[in-house]
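Starting off, we have a lone chain in the form predicted alone, written out as structure tokens.
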Amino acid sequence: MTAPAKPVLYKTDPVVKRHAGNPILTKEDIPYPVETVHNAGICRYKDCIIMLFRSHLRNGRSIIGIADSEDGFNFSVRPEPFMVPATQGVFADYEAFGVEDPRICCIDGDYLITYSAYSQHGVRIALAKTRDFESVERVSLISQSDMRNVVIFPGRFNGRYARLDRPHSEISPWSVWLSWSPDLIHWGESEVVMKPVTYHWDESKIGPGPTPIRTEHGWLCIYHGVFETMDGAVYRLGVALHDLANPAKIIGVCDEWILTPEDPWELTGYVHNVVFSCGAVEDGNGGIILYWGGADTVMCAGTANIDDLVTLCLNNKRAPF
């Protein structure tokens, strides 16, 4: 007789364990007027963890603030925003409606920041960089309109850079692509690597989340997936594993979500029923601290074991499309 299948880990023990102090950052923690704190890029810098968070102003447009933490859960917000829409040069025309949803990737001492630039021309991706999180240099606009959710891999592949991106398109709709670049500015050779699955928890749209994490089994990539219900859209988080040598090849996509809106500040807010992640850091003990925006209103955090996430991609997987 065949032994019954072993239950998936998080059926009884959630793979992402919410921090008891959630939400870890709200608009009341910000020393200048904002209405939300969400969708933050995260990285380690020297002996602390940096958070670059998005906030709505009362005119509805977004800026990016900055906060520091020693333990990854208690953050101190700096007195001024880190990035606001540019007022001169080519960036001014394409950031007029706001700067949003940063991701941070460190390569050769440069902290590369990809973010969504909104304007009357739509949304496109811009690249900025810093070495000290005191000053920031805008480098280039690295996509056409309409494009969101660009995440750069923290390394090179045969001398080239790789990124995950998500065009706004009804052709292969709302899918994740992988693109290559020799210099971080010019991108091409794009190919679809992952698509929403019909009548699945992520059937409406998907998009890359935090900067990929290198493991011995592959690049661990957390992504968001959307499902339309009778009460509107629900944003959840899933996880996929990409090949180390060629990240355009996906080894496995976990068939089930790893995080869904449950707490009151995830169920109700600026946008209801949302957990949305732009950042995660390794904790040095085989785990990660994962950060997500709750209902596009507050910042939350949780922890997960890297091996558990990899196992879900290998043993409880579906095809990427």
Ligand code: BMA
The other form holds:
Amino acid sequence: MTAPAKPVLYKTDPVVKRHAGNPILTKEDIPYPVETVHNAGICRYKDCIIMLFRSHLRNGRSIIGIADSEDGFNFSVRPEPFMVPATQGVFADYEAFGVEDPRICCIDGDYLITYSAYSQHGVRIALAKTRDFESVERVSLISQSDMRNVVIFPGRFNGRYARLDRPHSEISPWSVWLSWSPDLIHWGESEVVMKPVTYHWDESKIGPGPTPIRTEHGWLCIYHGVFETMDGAVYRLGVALHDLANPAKIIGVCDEWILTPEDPWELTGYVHNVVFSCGAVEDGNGGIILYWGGADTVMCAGTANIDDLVTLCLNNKRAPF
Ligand code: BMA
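Can I get the form predicted in complex with ligand BMA as well, since the one above is the form predicted alone?
Everything in the complex follows now, all chains and molecules, and the chain you saw is the first one.
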């Protein structure tokens, strides 16, 4: 009788390589009083990399600061926050409890910023835009309560815009959806594209992370997945590949996480055991610089090869549902 074949498990290098200088930004770097620096939206702007980072004030509510970098790892923080809760108009009613977790998407020279607006009416998504990162214009509230983690694709699909949504819902539950829009304001024709998987590292919740990155094989979408333990939730990062022409179609979701809390500032902080990403940029050399908040307290960075991420989605898949 022949023995059943054993699965072969290869030990591989981590796909995301942490920057040796982590954490790259902490509250000590901020010239105004804040308790945290985390969950930053990132983009290239002219010759710089811009970071819009979230900070908790000492009243527990969040604002968004801004920092600039030439190399993507060393950032200088500007003296004033970039966005604080609006005090006038319709936005004042819906962001009084704070502005959180911005994502930046550049389309035709407009830098579109989607952020979570918290108020007594729940959490919903607001859209702001800038062309120069000096001033910012609030455009519209683009979801009802309860919605978080909205990222817009940097392109059009037959003239329409597309975004990934994450309704705050136990019913679906906590899944990634995709919606379409003719004008960035009105969104609809929503469909669920990916769900948490039972007894898997992302079984409790999943949510979109950075603005999708276009590759020749599809849109790379890094997402967060949550697993509940006896010691609370663990937030990790995973990766999925969406079809270039129709991003509602998923080509592959990597079965394994690509980043898990390991460094001391990811294991302990404002919320322990969290890596949470709202931003990544291409490095121009076949790689990305990925940014994540560690324990909702500090900003960290790492690098990954785009082909490695694509290969993981294609060759090591789990079902999207
Ligand atoms: C989510 C959001 C994120 C945060 C994460 C971990 O629900 O609030 O902003 O990073 O929890 O606390």
